[in-house]
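Heads up, the chain below is alone and in the form predicted on its own; it's given as structure tokens.
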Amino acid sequence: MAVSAPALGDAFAAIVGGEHLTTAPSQLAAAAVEGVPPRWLARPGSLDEVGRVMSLASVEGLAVAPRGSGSALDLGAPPARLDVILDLSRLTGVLEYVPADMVATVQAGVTLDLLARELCKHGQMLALDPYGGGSRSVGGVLATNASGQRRFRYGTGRDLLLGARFVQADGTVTWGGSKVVKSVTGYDIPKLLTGSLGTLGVIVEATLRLHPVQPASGSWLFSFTSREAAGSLAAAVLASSLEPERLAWLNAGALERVGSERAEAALAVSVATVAEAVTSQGALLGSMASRLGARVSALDEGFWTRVGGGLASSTVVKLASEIRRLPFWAGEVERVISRHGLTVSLVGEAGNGILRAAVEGSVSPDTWAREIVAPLREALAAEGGSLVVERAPLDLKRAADVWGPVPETALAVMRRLKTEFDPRGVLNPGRFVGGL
């Protein structure tokens, strides 16, 4: 027998306490899903208080959608439904660091900053950088797989992760991945579980592989009057001996937003090794990028926390193409939007061929689901690419699917896992891919 609304948050209130537990209104409007609020809002404190919201959850048919900084929310579908926001913040514990074996394992409320001040102190580095700074959870940017330029030496958190404890849909703690005390046979569960947007469970625990800190780094923008010309040099320094710890695009915009000096596009580089090393390799590079008629600026380390700030819009789509063809996308996203009247910063990871678009104006969903995003990803998929909007109004996000189609054999798999691992719908309904 289900029970009742107040009875339900009494049960929530004796899990996590009271004082844990929010149910004022304008509380619950301002933690809403794409406009959809919650009814109850719990931040457990611990493993055992994780586990026991989710088992109270699953038997009461209520939709959960975990959260760690919150920074993140608006990625995805409109929820099908929501009950209950599971609010992991207070998770913040270090548990295990072993720096001779560069591993560390902590909780999924841990900030990027705070778990960064801890590896400091041995020299190493979780080698992650999204967008959005380190003020974002371990388990956020892990259920996201969140990435940023860094993602062209180190990869992404897909690559990173080695183990992970969750909390499956009715509460079962498992494990899965190098530290396995119990695991879900025959699947790789870190890998299923980064970026699934907590639709197949609720990350509480991460062991992740770390870097050492690099003695030296350095960083030059190299500035162009063409797209070509930066092309050119992103293609030479891809093919010659030089080892970039990162590799960005930008577009005039971008540049403008991060306070550079104008140009019709740039790329920037760092080198992050030995100072010898950094030195000579700078020196290359600029050999490199004057001989395609660059203007060559050294960059500050800062640059690379501002460089997310040329995608501060409401709206912003990531393209996945070639690495070769990234120019070619930039110039074509840049043609397409502007005849909207509409304005496009463009942050790119030429290593990676991904570009990041932050669109700037006010179109209508018709006109932005028909002729800005179906052509988009029409003509990306003719090449293997693809096209995800990952930040958007709600009506647009309305007009056309933000994650787009996938093949029917890919989405059979993957409701498959979705039966198998939260039979009852329970984790972020209708946020994922097909509507998972």
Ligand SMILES: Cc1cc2nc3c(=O)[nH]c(=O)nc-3n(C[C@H](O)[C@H](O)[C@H](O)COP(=O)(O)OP(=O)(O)OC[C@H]3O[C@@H](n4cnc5c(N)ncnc54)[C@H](O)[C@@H]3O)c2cc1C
Contents of the next structure:
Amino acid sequence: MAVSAPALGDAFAAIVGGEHLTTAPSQLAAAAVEGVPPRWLARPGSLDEVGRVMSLASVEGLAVAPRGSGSALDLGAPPARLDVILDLSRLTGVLEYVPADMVATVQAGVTLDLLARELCKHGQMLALDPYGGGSRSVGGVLATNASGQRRFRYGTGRDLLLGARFVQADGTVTWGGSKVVKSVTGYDIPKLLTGSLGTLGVIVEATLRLHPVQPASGSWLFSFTSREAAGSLAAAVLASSLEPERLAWLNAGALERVGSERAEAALAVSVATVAEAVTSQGALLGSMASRLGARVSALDEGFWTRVGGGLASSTVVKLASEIRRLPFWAGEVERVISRHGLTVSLVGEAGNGILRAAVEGSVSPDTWAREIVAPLREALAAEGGSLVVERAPLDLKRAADVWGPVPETALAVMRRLKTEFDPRGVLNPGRFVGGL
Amino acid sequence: MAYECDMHTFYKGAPDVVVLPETTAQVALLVRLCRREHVALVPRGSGTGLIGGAMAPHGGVMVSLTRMNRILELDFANRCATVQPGLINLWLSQATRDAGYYFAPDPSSQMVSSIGGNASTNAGGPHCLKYGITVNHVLGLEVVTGAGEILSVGGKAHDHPGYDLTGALVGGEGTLGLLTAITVRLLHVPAGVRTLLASFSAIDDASEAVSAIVAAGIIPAALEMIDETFVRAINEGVGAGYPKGAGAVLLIELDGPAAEIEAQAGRIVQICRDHAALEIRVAQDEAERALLWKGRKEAAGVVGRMSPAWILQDAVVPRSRLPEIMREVQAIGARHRLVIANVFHAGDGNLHPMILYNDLEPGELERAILANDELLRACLTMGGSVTGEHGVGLDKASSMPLQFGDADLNFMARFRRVFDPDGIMNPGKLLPSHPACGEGFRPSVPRLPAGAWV
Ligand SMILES: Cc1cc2nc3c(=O)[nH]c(=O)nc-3n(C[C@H](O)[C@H](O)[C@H](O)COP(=O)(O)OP(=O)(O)OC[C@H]3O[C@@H](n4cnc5c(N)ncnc54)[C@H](O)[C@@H]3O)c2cc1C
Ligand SMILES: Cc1cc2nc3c(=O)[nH]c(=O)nc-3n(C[C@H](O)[C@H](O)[C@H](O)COP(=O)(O)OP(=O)(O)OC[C@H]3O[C@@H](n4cnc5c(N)ncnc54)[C@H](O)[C@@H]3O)c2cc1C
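Alternative state: the form predicted together with this ligand, after the form predicted on its own:
Next comes the full complex, this chain leading.
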């Protein structure tokens, strides 16, 4: 039998403590997700409390949105329903960290910055550098499978999450994976959770694989007067035995935003290794680039933060294509978008085939859906790629599905997974692919 | 009969029929037939598994994928290849070497094991310290699920919207479906390789050196440990010329830009000296490098010289506990009056103690089983894992509750059911009690009685 709202509020307060439950309408309005305000905002202080909140929500058939730092709550389709925001920001414990094992177990609310401060004392790092900085929570970064340029060398959350303690929709506390760097015991549940946008479970603790900070690093910008030449350098680097750490593609708009000199296209490359090898790899890169007519300038580390800032825009689209097609798609995006009087700054991961476009200017929802998203999406899909709208004003989101279609058979399996683990649609309902 | 077991010859169970399909469509037809008739289905690659995975305890149909062994596409510009499951691991690196590429996962069985088997067991190998295990190299899969669907997930382009089914299917050990095509990452051959061999008088010193190397921020491409018993057997068996009388040998390989491996090799030599290394050899050319590796690579082959029978363990400990667990291994051996020989992936903390016993001597097998069990439990007590690379199979299904709680196993059982609703795929493997009846996992007897093993 359904419990009345005030009684439910009391029940949540009994779990997390009255001071950690928000019910004031003004505060709830401020916590709205895509304009939908929650009825409660609960800040549990422990794993057990997360479990009890979920269990109550599930019994009552409430919709719950987990929240880390709240920076990307708009990712995905607008919520179908929303009752509870489960705020994990009090869970900031670094539970286990043995530097010699290069593994750390942390609570989901720990921010990347906080973790980085802990790890750098021992010359180590979590090699996840999503755009937008270090104030993001580990749980949010994993749930959205967010990554940045470093993935070229170190992989994504998928490769770095060894184990996870999570709470299922019905409140069951569950563990998947292991706490060691190498384990194949049972199904790889952490991979299932990574990027699942909190639709299968709430990640509460994560065991992460760490890497040593290299003793030296160097970064260079190679600017070109043509996209083709920049593409040739990217291809040459990838076909060589050079081992860059990051390989970023920038178009004219992105160069302007990060304050670099004008060019049609540029490639920013970093290497991180021992000092001797930084020098020798830099020299090799330089000679490859100058043969292709590049202008070379040295970059400081701050450049890599500015590249992320270059994507701060109310509309951001992410394209994934084959690696070798990235220069082509960069041209296509510029062409399609500029035709509508919009400007675009493009930042690509030249080693992974990922392109992000920050779009500026006003466009009607109809034009957006029919003349920008649909044609790009269809052409990409024909090559096995995808286009995701990572951020956009609500009217644009309503006009074109943010995720795009998922092949029927795969979607059927995803539906079965969602039905199996969240039959009542408690966790982030309606926000993920295919309306999951 | 050739199909009654994999390389874990303890477990025998012959299928009623063996089918060797040539196309994905044939595989799908087979699965649908088996589903309709409620017949068990066991996928099999090269049968080199060490876990009783590719054998049929419940009879049924075995699907051997050896005829599906072609390279479907090599795409160097996208640094990937698509292959059929039966392709032998090493063939892929051989086919790509001239273009400057290779396939990083390198189980010691790479000359014979299949890429489908590697992806299904999520195989590791000496070089996964730096490069990760198979799952880190699988970009996409075509799979026929236990429900009979032909499912394509992942691919050359990264980050497909939706759940990471590719990642969750790798390591499925044939319990979720049959892999019929696999798109894998190719890596560029590194600019340089440097291989070192350091010998120590005691395994303790060698273990400490492993920790110190990693603590210095160096991730070698490989960091392998060979103990005294194996050094002796390898020297006698394959003439690898390892230092005589060494209590332990570390085989260390660095790869990468020349200046990087040069500098790191210098550091490593210093660290080994600091940990009382008796001798350090650095391979000067490819021939010397091959000789240093020869002993390690052929270690499995020399076991027969040491003992008529053995049990191989594959548990993992956190790297920092290596010295401690090695002392424990010795203590367990002494307690059960058995020789335990070790050759393993030290950099990952992935142990491979080999418990030697004489099957003609009454009681020895029972003691070996006890010792094996104690070893596994010791690793788990230190925060380790039941298996590092070989997988669970039939062998370790009953050990799963040692590492996971009921809720965790239940989650896995339900995950399995999403792909295999009728429980026809490789029943009895990976999970302690097979949820074929449509219920979730139910805790079973924690261990098979010793006698039932043989
Ligand atoms: C300016 C800007 C630029 C960005 N650029 C990029 C980019 O280039 N690449 C990229 O990959 N990402 C990018 N992002 C996204 C962002 O980096 C990540 O999505 C972010 O790390 C989310 O962290 P958070 O703690 O703020 O999560 P939140 O915003 O709090 O939550 C994000 C989602 O994850 C769910 N969630 C949060 N915590 C958990 C948990 N513990 N368990 C289960 N589900 C949970 C939420 O329900 C929500 O759906 C950008 C974001 C911003 C603001
Ligand atoms: C001498 C020796 C050294 C070894 N060294 C290593 C090592 O260093 N690292 C390591 O990880 N392993 C090692 N192994 C174990 C073994 O080689 C690996 O587990 C290998 O990945 C198995 O491949 P396979 O083709 O022989 O598979 P099989 O033994 O035939 O099958 C293994 C499992 O995968 C399933 N399977 C096989 N093919 C498919 C498919 N196409 N679709 C779905 N399921 C499938 C089977 O049902 C079974 O459960 C070694 C084995 C030997 C004998």
